[in-house]
Each structure stands twice: as structure tokens, then as C-alpha cells.
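A lone chain, given as C-alpha cells: the form predicted on its own.
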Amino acid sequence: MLCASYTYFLYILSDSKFRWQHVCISIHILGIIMSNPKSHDGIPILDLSQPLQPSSLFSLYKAAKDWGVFYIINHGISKDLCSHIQSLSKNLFNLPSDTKLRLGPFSSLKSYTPHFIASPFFESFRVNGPNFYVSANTSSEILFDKNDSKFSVMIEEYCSKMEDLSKRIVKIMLMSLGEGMEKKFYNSEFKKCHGYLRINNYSGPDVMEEEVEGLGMHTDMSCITILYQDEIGGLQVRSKEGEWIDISPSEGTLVLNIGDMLQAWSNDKLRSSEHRVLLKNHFNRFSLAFFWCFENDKVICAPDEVLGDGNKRMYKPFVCFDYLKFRENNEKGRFDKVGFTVRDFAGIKAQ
């Protein structure tokens, strides 16, 4: 790991006005070793051993707004138990088809999204809240015949861990954005989240002449998405010139997603990241994505304090459930096109 040092003018928000403020920022920089795409170490790392500074809240601001990704570390996830859950889930992926297909698009449970809903070479299981036991569990007991709940118990235990790092960052991310928003905000808008987690296989072509997209460029449909991957490797994030950037895995690292859910919320001030998977060798690739989301019925509308210059809006107030429902109609099985954002479903366009 490298330290850097460098030096910003910092816009921050102080008493509903904006000023500049001449700060000197030590950040840690991740050294991140590139193939093909443009190399960046530029990502910063937000270290939850150590107190927030401002200097490193802008540092994440300004990660949050040019990218939308940044990397956590000393969260309080262990590497055991992540390896304890890769180990366990080898034995759904290996499950067979037909038995898989139990708990597929066509079941009444529709927590396994198979190969070809939405790429070629992805599938997925996913694990509900607030319960995340009983999720776990009764998806065990529909697919084998002798249920060991050992697993359903470590889903647990990690979807507990990451429900308390979720409701930390959404806190930190507010602070970034400004004195006294996240006091003003947390409780108001975002107490009521959720979250949900999916358990993703990626598997390469039998024959791979060059690389292929496992997943292709899409945002979340979250606030956040936090992210373990294994050491395969292969997500990507888009700059905002259009070139693709490795998040290469690191151990003991976390990847912070920002979602459409927090971009439209902030006005843009967030970004949500542009991202993709990309299969390089024939070694499936595993990650676990925890989605922390707004409630269902939530009407999203950016409050007033973060509209800055022209106090315009970027997008019309729409419930949360009415764009999943329009990102669902319009994704399937457009593995091979980009995918709808929330840009596409309500933002206002320029006059």
C-alpha cells in the first residue's frame, strides 16, 4: 500500500452557503496493477480503524462523485468467514440444473437468477432481509434432500455485519456531503432501508479465444453495494471518459458501490458507478453483493441542501418500486446491451 499526500481547494457546505476551504489531504492510495484498461491509483481507501477526518470525508466525496467506487478496509468482516461462505455456496452452484431452477424465475421463491437472464456466463442466488436465516434456509431445504443449516447461519451472521456497514457509510456519505447532513438526514430519509444479498458464479466459455463480459456495464439499483470478490478478479469501473479501470481484489478489502438510488437522492452530487465483469481465464469467479435500498415506497427527491448552483433538480420525484419495476422490464435478456439507469427513467432533461 502507498501513501500519498496532495493538496485541494475543498467545497464544502457550511451553514446552507458554500466556501472554499484550503485543506491538506493524506490519503491512502491503493497500488492497482493494470492489463489492457488505463491504469488509475487514484481510488482512495476509507480505513474504519481510524477517525474521520476532513480531509479524508473529501477524499471519499470527491471518489463518490468522479467515480462512484472506493475500497474499505478494517471492517470488521472476516477473511475466514467469507472463505467459509465461498466453500458452502460451490455446493449450490454445483447443483444441478433442474434442481437449481427450483428457486428459478418461475418458482414462487425466484431467489436463482440462472445463466442467460442476464449474461451467458452469471448466476446468481439471492438472500432476503430482514430475516436473512430464514431466507437462507428455506432456499437450503427446497434444494437439498439433507439440509445442513450451517450455511443459512453464516449468511446470517455476514448480512448482520453488512446491515451495521451499510447504516455506517449512508452516515459517512451524508457527512461527506456536507456539515450537519447527515444529523438533518438519516433519520428522515434513509432509518428505513434494507437490504438483500446475492451470491454470484461467474463462469468463462469452455473455449476463451479473448475475454468476455461475465456481466455486462450496468449501475445498481441500490444506495450502496458492498462488495467481496475473490481473488479472480475482473469488475471494472467506468471513468467518466469512458475507459475502464480493474478494481483489482485486494485482501482484506471491501468495494463501495455507489447506486442509482443514492445518485438521484443527492442530485447527481453521488455518482452512481458504471461498472462490469470481466471473465479473463476459465476459473469461475465468486463475490458476494450486499444491495442496501430504499423501502419500496419511498418517494425520492432531492432535498433542497444538495442542489447547489441554480437549485435545479436532475430528476422528478418517483417511488423507489416503480423503477425496479422498469429496470426489471427492460433488462431481461439484454445481456449484450447497456443497461436503463435512473437518468433514463427520471431524469430531467435540459431545458
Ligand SMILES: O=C(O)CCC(=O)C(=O)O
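The term rigid core refers to the most C-alpha atoms you can superpose between the two forms while keeping them within 1.5 Å. None of these values were measured; they are calculated from a predicted model. Residue numbers count along the first chain shown, from 1. Compared with the form predicted together with the named molecule:
Superposition on the rigid core between the two forms places the CA atom of Gly308 2 Å or more away from its counterpart.
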Given for the second form:
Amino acid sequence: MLCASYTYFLYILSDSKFRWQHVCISIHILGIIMSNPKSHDGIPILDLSQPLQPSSLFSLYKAAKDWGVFYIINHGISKDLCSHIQSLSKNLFNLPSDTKLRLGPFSSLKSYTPHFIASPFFESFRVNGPNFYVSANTSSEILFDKNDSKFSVMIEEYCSKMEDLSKRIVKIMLMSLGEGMEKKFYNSEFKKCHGYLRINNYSGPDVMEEEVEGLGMHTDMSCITILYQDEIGGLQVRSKEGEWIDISPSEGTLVLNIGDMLQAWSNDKLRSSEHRVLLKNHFNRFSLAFFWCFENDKVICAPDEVLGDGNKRMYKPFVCFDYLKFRENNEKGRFDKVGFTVRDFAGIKAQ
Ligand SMILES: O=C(O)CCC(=O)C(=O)O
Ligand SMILES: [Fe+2]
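Next block: the form predicted together with the named molecule, after the form predicted on its own:
Now the complete complex, all chains and molecules, led by this one.
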């Protein structure tokens, strides 16, 4: 069995067609020997209460390569914490527009995205790390003209759990790229990552004759994004062939999206997921998106070991902050839309 798993790690480093088929055959055999990870709509579920098996790593790698998405369960974030944040966030979203705009795009904090920026049906508050308590508290003081720390304490708790989870998932993604990759690259490349949280509220039109886009198709600029969605549903991810599939909500399940930074760093071995949110009824939808990103001044450049022998470099090395600015400048007043992705910014065009 050990022998078989070593074969997998050897071959995963290479992308040539012949070798790739070989991996699939080896893993198919492994899958029979070891228990297969559970899956949901063909997209695997990472169960953090279980030891990682080579077969689970392979499923995650495959999902991250093909879709840029998988599910996480037994992650240690309680349903109660999410529900409390959801109910306290209602107090923010229910405020009059004028009040919310104190944090809007023309304010100094710029932590509120009002309706009609990303879509008519989407609004969002942003909380920045590393001190999530201070960030949340500053915003709530501006909105409510008083200090109420309950909300900020919960945000702090949620985000500090998200930070731990993000570190764990990045390590797992590195392991999925091949034996020794985590040890080699976690500290040198990912140690200075930082996070921010977006608290999202969707409200469809009162009369819905057809489904509407709550959030148009986009990729995230992060390394990874961890998403909590309530029970309403509507999140979809696009396959390479252009087919949309539902990422259905399920209690206790978080969604992991690969973002642009990890796509570029892994030289397209991991795919930044193209996703959107469709609203199918007039119920409000709530989600929490935690973005885990490289530090602004990091130069993103796929290491040779990740590239593998004979594989072409897909991206010119670039500074993380320059990409963020590129997205912002090209999308003045808009959200992160496909069309201005990392490929458009730093992709090396095929000759
Ligand atoms: O609300 C969701 O399910 C997705 C949110 C999202 O994609 C984002 O905030 O980037
Ligand atoms: Fe997103």
C-alpha cells in the first residue's frame, strides 16, 4: 500500500498526459484498497476528523484542479456561532441606507459594499484582520453611535477559527501537490498570509418571475476562501466545460474555494473556481466569506518543484498588491468579475 501511495506522489508532480493516466490507474487501485472519501454531487468532502488518506488527498487535488472547490466537515466551527453572527448581522443590514453608507465606498473605512455595486441584490460588510475585534468594533461604533462588543467578540472568535482552518487547508493543498511540498513551502511561502471576512446579505426582488443573479460569475483574489452559507442555497460553480453545478448548503458543511493567488502560485495545478450566486426566491440569503491571502508585497512565482520537469511557466512573476490594484482599477465600482483575472494580468500567452 505504501508503495502504491509513493507512485501517486511521484506522478502527481508531472502533468504529461501519459503519466496522468498512470496516476488515475494507480489511484483507482488505491481507491479500492482504501476507503473512498465521501462525496457530494461528485465534489469531495474533506472530513477533518479523519486522518488524511492518500486517496482523500488525490480526490481533493482532483477537485481543486477540475473545479477549484470542495466541501469541509467536522471543522470545529459550531452552527450556533454562525447563527449568532447571522442574527447579529441582521441588525447591521436592517439599518437605513444612509447609516450603512457611513462605511460605504466614499468613506475612509470603505468596509460596506452597498446594493448595485456587485449586483442590485447584494450588499456586504468587510472585517479586516489581523485584529478582527478592533475592525468589527470600529465599524459597529460608527453605525450604532455606541459600543456594543457582543458582535465584535463573535466575529473575533469566528475569524480566529477561520485563520486556523485556512492554515490547515493550505497545508493540505500543498500536501496534495506532492510529497514533501508542505514541509518545503509552507513556512517559506505561506507563513505571512492574512485574512479578511466579508459578511454578505442577498435580497431578491419582492416579485420574482425568474431567478436573478445575486452575485455574477467571478473568481476570488485570495489563495483560498472558506465559505459559510445559510440554508437558502444558490451558490454555483462552473466546470471547465461551462456547465453550472449547485453547491448546495448542508448543515455543518463549509465550502472551500481556491482563489487566483493559489492558481498562479501552483502554475494552474489548482484552479481558481468560477462561481456565482443565483437567487431563486425572495428569501434573504446570508453568507460569510473568509479570504486567506498572500501579503501585499509578496512576489508570486511558482517554484520549480511545483512546476515540474518540462512544464511551461503559465505566469510572469508578479507582486500581489499590483494584481489587487489591477482588479480594482479595471473594475472601478464593480465586483471581482471574470475577464480581469490573474490570467489577464500575468498570464504568459501561448506562442
Ligand atoms: O455568498 C456566497 O455564497 C458566495 C460569496 C462570494 O463568492 C464572495 O463573497 O466572493
Ligand atoms: Fe467569491
